[in-house]
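This document starts with one chain, in the form predicted alone, laid out as structure tokens.
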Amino acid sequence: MSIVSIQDLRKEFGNVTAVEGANFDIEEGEFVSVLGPSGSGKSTILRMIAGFESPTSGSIEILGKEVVGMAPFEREVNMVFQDLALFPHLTVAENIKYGLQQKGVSKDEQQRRATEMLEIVDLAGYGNRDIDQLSGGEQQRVALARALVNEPSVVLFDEPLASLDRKLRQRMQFELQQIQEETGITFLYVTHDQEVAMSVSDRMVVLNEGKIEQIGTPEEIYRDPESQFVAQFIGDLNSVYSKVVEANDDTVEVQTNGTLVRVPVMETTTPALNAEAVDIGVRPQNVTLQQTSSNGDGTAFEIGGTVINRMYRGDNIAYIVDTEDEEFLVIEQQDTRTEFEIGEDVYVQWKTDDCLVFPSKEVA
């Protein structure tokens, strides 16, 4: 069952179109993330669902009921804001109970549900503490408990982890996922942080300049991006401009650095078959460095270059290689592979099966 259904949603601010033609559904019990760069329209969509902004046109249904025109408090949603919006003059328990009080829930029921929520967010015994006595992560949990205690159909999150340091943010990611699974409440999470979205989401909605670029599971979006924007926004991507020599069915033969290579094209990027030039993308994890050339046998890509930087990162080493095309990011696992030094001449190589192919926007 669809908890939230968005149809042809559009929002204009004067002459600026913040959201254009958005369509997606959120199923019961799903953890869905809406992500994109700053200004892509993700927070605007969230605020329209919550009722803090009115759409210029389009439909928003929650539990099958049209909510456009309804006040925020009339909708079956609660929201966790980026700044949390906790009441500093109230205790932890009083903050959590606040929404229940507004609904006229009895004091005994308020106490029972607040105690239950504190246990769920791992803050049992914290009810009488003041908000300023809590760490940033503990305040995040109080805000979440306050959003959950009313048992809404969906909880909306507006980048609530943005202010936390990386280690605490990673911990809260897993806690959010665990709490969502335990309660079964539908979560809609807005963020620009791809790491957070990939870690916790059942599905992701990727936005760019107010339009939806792709909807899918984290794995689908990472492995089969439908546009060059998605490929570059979700994870790191190296890209090489190549001229198209011939295209047949589901492959395209390209010329790169004087070498002809035939590359398979994914269903999601078939427009590349009709392009005069393409951008060949490859993830840094799929690139290797070699000391010798493969002599360009047409089964793989190869570009000569020089190591200009290397970064030790625990279980892997990241290299920056300057080539005649561009700088390449190469990530190699710390195993038995040869280590390369800054200033060393190398060959950047990757297999055709690891390529992402997109029509090039560059002029040949």
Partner chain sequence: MATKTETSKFNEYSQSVLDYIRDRPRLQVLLLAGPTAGLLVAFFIVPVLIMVWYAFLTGLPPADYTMENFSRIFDPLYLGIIGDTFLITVATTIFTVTLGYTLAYSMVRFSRKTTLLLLLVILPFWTNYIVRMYAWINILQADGVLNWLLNTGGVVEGSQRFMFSHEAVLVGLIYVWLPLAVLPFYASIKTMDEDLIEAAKDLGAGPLKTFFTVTLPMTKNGIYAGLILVAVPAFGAFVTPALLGGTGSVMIGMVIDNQFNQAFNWNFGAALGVFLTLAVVASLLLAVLAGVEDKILKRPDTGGEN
Given for the second form:
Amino acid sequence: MSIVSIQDLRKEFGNVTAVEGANFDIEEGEFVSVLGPSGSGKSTILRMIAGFESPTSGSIEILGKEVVGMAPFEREVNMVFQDLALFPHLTVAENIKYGLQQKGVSKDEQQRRATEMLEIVDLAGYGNRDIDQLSGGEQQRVALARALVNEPSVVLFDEPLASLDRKLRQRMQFELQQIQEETGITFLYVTHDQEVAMSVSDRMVVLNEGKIEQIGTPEEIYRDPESQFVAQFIGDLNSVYSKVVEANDDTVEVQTNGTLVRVPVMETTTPALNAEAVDIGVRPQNVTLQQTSSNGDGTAFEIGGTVINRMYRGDNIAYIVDTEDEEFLVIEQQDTRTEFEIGEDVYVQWKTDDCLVFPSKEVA
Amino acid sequence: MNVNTIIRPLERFLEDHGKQVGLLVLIPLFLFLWLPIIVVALMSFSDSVLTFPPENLTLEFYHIFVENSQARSAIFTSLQVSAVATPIAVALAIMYSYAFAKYDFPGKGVITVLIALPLIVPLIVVGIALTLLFGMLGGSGSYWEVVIAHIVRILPFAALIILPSFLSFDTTLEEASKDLGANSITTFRRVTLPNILPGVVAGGLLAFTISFNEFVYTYFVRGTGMETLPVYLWGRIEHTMTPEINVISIVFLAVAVLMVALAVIITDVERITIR
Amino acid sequence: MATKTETSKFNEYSQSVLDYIRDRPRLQVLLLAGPTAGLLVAFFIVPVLIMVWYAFLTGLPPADYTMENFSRIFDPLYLGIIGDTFLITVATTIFTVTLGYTLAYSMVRFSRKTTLLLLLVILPFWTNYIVRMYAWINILQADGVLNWLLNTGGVVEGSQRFMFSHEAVLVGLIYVWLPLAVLPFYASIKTMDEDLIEAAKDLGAGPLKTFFTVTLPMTKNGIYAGLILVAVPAFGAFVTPALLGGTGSVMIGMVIDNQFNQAFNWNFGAALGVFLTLAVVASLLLAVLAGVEDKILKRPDTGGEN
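Please supply the coordinates for the form predicted in complex with its partner chain, as a counterpart to the form predicted alone shown previously.
Entire complex below, previous chain first.
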């Protein structure tokens, strides 16, 4: 049985549809991220699971029990709020015990579990401190402990790490993963930050404009994005508009630089086969720059252009190349190839195997 | 557990219907606040004093009020006092706020407490204390004594409303002005004042309202000749209930509505509610 | 009319004064804050000190010193009045704070027209105090609104008066100070982080428990402010008891008025004024101490850890 099961979930605010036709399940012990840009409806889904918003239609089951219509305080889920929402008038320990008090847990048991929880989040001995005496990272841990101590079926996270600086955020991500493995409690993590989502989650739910675009493991979503939105949102993507010359069973033939190339199309994006034009996408890491044209042999794409910007980035160099109709982002590992200068004429090349084919967004 | 069986359904009820309960509670509370004022407004058109409901509606009391020279001169006295006390208090409040916002000086905390004190000490205490002072100085409750009493009364309010304007004012604008060659006075006139003006005007309007309504200080300090409108109203109610009381009440109500409305338009409601 | 040279001379002169002041920040402060401080010292601090002095005199100065005026306060007659004043103040404060908090809470949490409602709360406050008392005379008077309502409802027969009682004074004081009490409550409830309420509910607390364990403690400072804003003026009230209480409900303020304007015993009046001031100062100190104590008790064993 799934811990959380969401079916046909829909939420309207007046005329605006914030969430539409959302379906997904979360299994016990999973770490699932809901990823999407701001306004994509990810927080709304979270707040519906917590009970702060009621869905316009659809169902939310927690441990097989329908929870739509239940008040937040009647649900067996706990949330780590975006701004943490720690009670400033209570001490660290009092914050952690708050949920247990509501359940009517005995004082001794409250104390025991709070102490245990403080150890798990590495804050042993901090129980009597005031919230405002803690650093940002310590406050994050208290918020986590306050949710975990109730042993909820699922802990919901509303982008709590967003306010931390990069270093601290990465450390907290790592700790979060460890604590999740340690306790075995199911986590549902909402974020707009693909880096966070990729690094912590077992599975990701990618949202756009209230609709789920794709569900899968971070690898699946990065390697086989089902839509151009997903491909662009998870990592960088260059994209070229191409007219389809001929479509076959699992390939399309398109023209590039005067030659015809045959590009494999993934199963998930086969609608592209019936399109008149496609967008050919490629990740910047998969693109190379050449000084001379290699006069295509049908296995590679090639476009001529001029280097207009060059950014040194430590272990690699990023180039921006101006081609006829697109600007290309190219990331070259620093050790391997020759360096190019701004203003130099170059050829942008990539293998057909690295292409991601999507129905074109541009109207032909 | 026993407690929970009672509380749980109640909590559930409040979760679902808390908003309705809250809005329902607002109705009697706002009736309590406004019914008395509505009654006074209604009674000003009555043909009898203090008998409710009025038998006939008439404008007769308004005629009596307009033709009563004593009431007219009370209004005139009130205006004479408030029109002088208000600008003085506002000017003092501006100067003080400017000093408070711009400088750190010894005794800053003491002066701040000093300004807030008249708000905390009961009115009647300050009223008699001023009476004793003026008595010692050989005064007889003349115009200027009443004006001074009014300044003491309204200065804290004016300062409390005007000070936030100065605290939120970006002082780098002044530095920019001086950098561009303007002297202190020009800078104040052309840069500082326009930015703090809404707060100052709101403070002035409300200070005027308090002064116009001021009773306790005036009542103790005044000599026989100084009868402001609130003092006149008090006399009518205490001794002889005359019909024009209702109309005077309407005058005060109108002044309150007008001044608060103006202050709200110039700044916003939360600003004029103090602290 | 000043000629051109005179004007420029004046400008030159004022410029040199400005130059003199510019490098002397202390002088600037003195010029800016001095008049306010001076005015308040001369017409607030000095008068209060004179009042204290009068309280120890047998008559108008020059006169002998005496404790008579203070010992007279402990006369059963005045002790009774002080007791009544105290009880009315406590009752007024409890009612006003409860109603005011309810009002502020409902306005902020449940209404979408919060600003309009706030305006409707403060408008009565800016209406003349005596007018507001007169409104209640209209209501409580024989043949007044309340009598009419009760007659219409068949509760009482004939003309009945509800004035000149402790209850009338109580209602009058609640009415006068309710708007003022709403303001600090309104501010503290409005600025409270609403996420905390969601957090409490998320952790299993219903609306009632959330209110008592989170909202109420979080708005504690606003409540203290409201308590003081109501209790202090209620304790020193004299217009309300004079108009609505009369001889049926005498408060200290009325006695002071009587000593000054009828009995002409300014010394005893001054002694009562000193008593009133001390009572207010004592209660304020108590409130401050309570606040301080609260802070110390909250962090019993965190010392040295940070």
